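Next up is one chain by itself, shown in structure tokens, the form predicted alone.
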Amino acid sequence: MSFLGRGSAPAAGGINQERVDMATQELDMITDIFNRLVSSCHAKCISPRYAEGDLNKGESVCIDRCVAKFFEVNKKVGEKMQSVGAAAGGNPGGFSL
């Protein structure tokens, strides 16, 4: 089975639009995470005054740690949201207002 539905029963136009929409939404989420990661770690680890063309050792170590922490927190938040959603009986998003 193909990612865009080529192995399953295709829609009238030959493309599974639901899968394309899901892939687009996932790409948007990944792009947002990447942009937040770059913005956050850049602000924390790199001086606004660029003295060299390459990262120095301190900046590289800081960025490595920042990225690791960012993904660890992102993972924990995702796990917590899933457990809250499961406890709420499958309520999408896991929250009720």
Contents of the next structure:
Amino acid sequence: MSFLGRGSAPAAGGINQERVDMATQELDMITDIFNRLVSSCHAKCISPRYAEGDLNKGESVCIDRCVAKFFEVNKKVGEKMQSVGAAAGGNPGGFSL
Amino acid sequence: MDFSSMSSAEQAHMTRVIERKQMQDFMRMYSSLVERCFNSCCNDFTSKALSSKEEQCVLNCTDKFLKHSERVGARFAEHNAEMMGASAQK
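Output the structure of the form predicted together with the partner chain; the preceding block shows the form predicted alone.
Whole complex next, starting from this chain.
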């Protein structure tokens, strides 16, 4: 799609604003998810007593499971919202990671 | 993320965007870490100096948070790589 010179084939050395915006948005989303993941799993897995500076065994395992579970929830919610969107007749939003 | 489909000017632009974002993220992480460790470690205000116990707590808290975030990052990257592999196979 070519629109006012913002076509998908940029001239050499040119910047396709649309594509850059898309990539920036994706980057924003990934950073946001990562930051949420860090704070959620920290709140759930790390004991606030701070007796030592290393992660202990239990905390490490908890973090691994926490991350896996977070992504699973992310997927389930995405699927649910897509089916709600499809049932409402609207176009399903693009929830994917 | 995959920027290989972009022109070199676009890639250079994205590198600048990423650098700025990393700086922002670093500053944000710093202030949130101060808040987090202050709230967990400092509850006694009978003295204005950090006690050795509080200081040790703050050091452990910082150390632990960085290790936590590193581990989450590793799992996150693994998950992303898995997703990339899955979508490339389709």
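Residue numbers count along the first chain shown, from 1. Since this is a predicted model, take the numbers as computed values, not measurements. Just so we're on the same page, rigid core means the largest C-alpha set that superposes within 1.5 Å between forms.
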Against the rigid core, is the Cα displacement of M22 between these two forms at least 2 Å?
-> no
Superpose the two forms on the rigid core, then give the C-alpha shift of S83 between these two forms in Å.
-> 4.0
